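Okay, so here's just one chain, in structure tokens, the form predicted alone.
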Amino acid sequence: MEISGSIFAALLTPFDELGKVNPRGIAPLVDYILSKGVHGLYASGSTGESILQSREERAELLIALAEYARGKCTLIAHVGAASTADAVSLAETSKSLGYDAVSAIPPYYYKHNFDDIRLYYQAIADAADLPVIIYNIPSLTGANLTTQKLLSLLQDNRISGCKFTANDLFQFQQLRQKAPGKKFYFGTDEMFLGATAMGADGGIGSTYNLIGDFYFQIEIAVKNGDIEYARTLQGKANELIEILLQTGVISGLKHALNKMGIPVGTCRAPFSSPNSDVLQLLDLWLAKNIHI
């Protein structure tokens, strides 16, 4: 089964007023997102602030996001959980919606040895019977999966690919190169043309929320070899995101699309509100490069 499209928001979750899962949020944002040329959306992950959420709040988000985009782009759900249960009862879900594809880090908190890991990757892939992502993020789970144990959970046929979120383009093109009928995206934003010219097979991304069309626009830009203009389009993406970092990158993103009419709400706690003065910045940002 193949994995159609390149560019792929990782989505943020829209939450009402009292902090719950809003449904009527997703609606707008998919629409804004689809109209930067985004290929798809990579919902419940480290953007959509899974890990502060209930399976069930998850469930409730992937539903919804099911049944206003499925067929309108490529979705591809996170199922990743600290337990083995929880994974497999989101792929099973993802499955029974029409999903094209799940994701997962690796089980977290504890220091897992590798048989488990791969036992964890193994029963994903048995629930969803879809193309199953890996979702490598070593600076936030703890799991350090070295070149050659990627290789190997790589071996599993119904594991298409990686996407890969840290800064080690070495070993982003070590892995590239070792595994070529594999799926690799990139997913640091700011070094997302670093990746690309390194064979990347595309991104999934935070900043995609707001700027899917600066990601899109560089792949082709290096397709045709106008690296100035790739360069100057991530310089762009780069003062955008050199921003978010003060602010917080979700809630940053979160202030700037609510400020544009697209209602997402706020982030959970124990995430605050950014200063106003940082919010300031971001205002001018927006401001100069996106029209609102």
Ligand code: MN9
Contents of the next structure:
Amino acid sequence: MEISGSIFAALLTPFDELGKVNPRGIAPLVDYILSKGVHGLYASGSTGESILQSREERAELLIALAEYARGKCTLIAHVGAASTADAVSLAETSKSLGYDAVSAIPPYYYKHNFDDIRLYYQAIADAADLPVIIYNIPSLTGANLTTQKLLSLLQDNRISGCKFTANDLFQFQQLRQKAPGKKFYFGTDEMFLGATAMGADGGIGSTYNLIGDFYFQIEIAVKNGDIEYARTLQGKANELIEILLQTGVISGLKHALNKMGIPVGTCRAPFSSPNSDVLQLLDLWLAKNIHI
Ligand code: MN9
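Moving from the form predicted alone, what structure would you give for the form predicted in complex with ligand MN9?
Below is the entire complex, every chain and molecule, led by the chain shown above.
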């Protein structure tokens, strides 16, 4: 089974006024994202605040998203969890809901040995019966999957690729070259151009919730050999990312979308509200760059 498309938004999770998952927030958010040319949605990942949710809440989000967006775009469910049982349960749910693929961070908190990690991915692949994408994000999980370990996991033909969220373009290129039959999606939005030039199959990122068109166009510009234009677009995206790194990426994105009339609520504690000085910078950026 092929995963179609290359530009995927790491979907924010809309919350209501009480801080609960808000199924009614899905439609406006998805409509906006897809209007920017994004090919698919990657739900319940880091950007989706999944680590701050129960398994039941994550399933609720996956159900509401499938009901609204199935058939409209490619749907990838992030099912990674600290326990294999939770990840397997979410993988089964995703399969039954018609998702196109599942993805998972390695099991976190405890320092698991590589056999544990391999068995965890095998259990997810068994349960999902869908293509599995490893989500490598060592800065947050603390799991340092070396090139060799990633290549070893990728030998399982049910593991179809990797979402690579790190700054090491050398490691990224090595993986790309040594596993030519697999898909490699880049997850550090501020370096998407570099990764695309080095052979990425696409990108999955948080800022795609707001400016998916930038990444869509960078990919086309690289294909056309127009590096100058691609660099201009990446530079513009990075002006926003520089601000978001000050507001907190998820909080800043939620602030921006709320302001644009797309109600996504606020981040769940322990995330707190960004201070008003940095929000002012973000508001200025929005006023200048977003016209909806
Ligand atoms: O994987 C996101 N990474 C993290 C996706 O959440 C750590 C990225 O999309 C970043 O938010 C983005 C801004 O640094 O590159």
